[in-house]
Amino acid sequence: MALLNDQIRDQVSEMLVDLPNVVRLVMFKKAEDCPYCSIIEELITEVASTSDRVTVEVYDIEHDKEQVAAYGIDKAPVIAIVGAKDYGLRFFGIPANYEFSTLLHGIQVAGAGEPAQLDAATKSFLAGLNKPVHYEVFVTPTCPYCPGAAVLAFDMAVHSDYVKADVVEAGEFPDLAGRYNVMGVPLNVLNHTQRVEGRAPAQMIVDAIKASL
């Protein structure tokens, strides 16, 4: 049985229909204790699917080397989203309930190469970075603020070849949401230092990375 149904399918197609870029949903899965990993590849192909813009690539995290490093993946599973250039976007979990319009909004940066709701503010101060910055959002498929703050960082990311985009769904990884004490998401760490909290405005993860560097 499908993921999406006939409605679903026709809202991405539309969404999907204009991307100006090819967008590369680049998967790696892991063959132990990855319970999501079939049904995150069955849901990426189900969206491919709908667009002659979208393509998937499945590489396995322990036998794809090559794929592996030039990704600079370390976990799995994981999403790359990637348009005429790989700008950084990763999605580690399954993109599923609030998630999904996640997954199609990262797909439509890609795809377009330009963020789609940065401030002139925050693109200034992205434009004058010299330093890598790592931007890690904790969410979870049950949270409807989640997305709004996985959109800024995969944003910053399209915006920006020095940050690091990775939206991580917090229970399929709780090592590092341990690491990080996660007690509700979403979940903002900036190089692995600075937290915020909550679905924070632009200008409060600024002064965060600010702080991180």
Second form
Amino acid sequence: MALLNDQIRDQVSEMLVDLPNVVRLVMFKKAEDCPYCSIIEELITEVASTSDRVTVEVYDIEHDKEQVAAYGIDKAPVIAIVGAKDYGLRFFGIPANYEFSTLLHGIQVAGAGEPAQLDAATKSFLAGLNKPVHYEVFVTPTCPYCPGAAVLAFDMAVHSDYVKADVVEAGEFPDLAGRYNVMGVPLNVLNHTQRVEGRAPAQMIVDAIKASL
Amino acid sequence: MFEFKIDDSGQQQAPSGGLYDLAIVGAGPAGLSAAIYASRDGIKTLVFDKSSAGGLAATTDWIENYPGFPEGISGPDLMDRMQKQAERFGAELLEFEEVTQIEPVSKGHLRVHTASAEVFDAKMVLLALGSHPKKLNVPGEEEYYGRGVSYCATCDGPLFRDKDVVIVGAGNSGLQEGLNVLNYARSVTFIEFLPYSIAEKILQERTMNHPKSTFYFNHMLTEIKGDAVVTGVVMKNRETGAVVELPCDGVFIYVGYTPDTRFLEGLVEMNKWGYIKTDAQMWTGVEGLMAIGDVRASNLAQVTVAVADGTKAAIAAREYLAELEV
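Got the form predicted on its own; could you also share the form predicted together with the partner chain?
Let's see the whole complex now, leading with the same chain.
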């Protein structure tokens, strides 16, 4: 049975049919200890089937070393959302429930090559960046506030070559979540040092980036 | 097993501006119901929320007593539907925009100021501010927020898989959300200040008969302990004075609610808890300003009641706006 019902499928198609650039969903899976790998693959295949502007590639994190290196992948499952170039958009874990919106947003902004919604002050700050920013957002699929935090990370990553955005489904990566003591979501972590709890306005994230540099 | 939802809140449209017929402060069940009725009636409506739309109901795991859903519906789903319904009829929604002042200008003109220094003009305003979970104000609560202390089991419950969790408060919210946490946790200990639970019987039966649950009644939580994260709680038996320490990984707090009405002090009359006093028709006494839903004094904190308030207010708004035209 399809994962997406007809109504959702139609909505997805409408959102993705006219993407300016083709978007490649590059998935890395692993053979063991990955209960959701097959569902994620099925999901992105269904998403790609709604639009000829979206394609799917699937690699194995153990065997496809060249691709792993090319996309800088250190854990799986993950979807790299790649537009005209690799903007550094990654979704780790299953983009289910509310997080499906985050995946779609990532595809849209990667396809457009520009953020959906960033204010002028944030764009101006990003334009002046000259150091790398690793922007991680921890989420759970059942958290209604989480997509709002995650899409901000994707928007910033699309706008700046210095920003790489990892959205991480915390439940599937307990070691990483444990490292940051993630016990509430959404949690934004900037450059591994600055944490901002909740769906924060862009200015708070900008302040945290500044503090992390 | 999984659902796949589409939420476009990341792509909020800028408000159209100009003079609104109706501004609604708060996008919970009361505010959105009013927005559905009003916008469907052709009333130009702008709804503010200082957070995501949906209010407290959107953080409720499962709602079983909202009519029309015989199997129940998740709180986020119900609120998502209300939001879409309001937007379908043209209501504009401004999320993450906190209203900081309501300024009466003249009859048929109120000015709404927001935290981002924006100003909006409306002929009439509905205060649908709702309420938010009350804090316990015990040592450790603030320090460990996000590190084991949570007020949203729907959001954070999955992070406590196979962990030991404490839920403070055995009222309706505590037990309802406790049922959600019981899906994940190794154990759930409920701590209730009163000697009994005031929750609905059906929730009491489900939680008290659950093999992973333990209840402490007549106990007061006095401290949340931890190092980098929560490691335990301290509670006191209110009858014997005995102090009990309980190791745990997480603490979910459901000890009632409190409104965010401080910015309205001096403008509207409130009771000692900060809830807004209104007349039977929900008018505050300030020209063009009504209060609806949970923020209204003597409310019942039920989605159905908030919906009814929103409905009545939208109909009152139609009459009020028509009178302004005369």
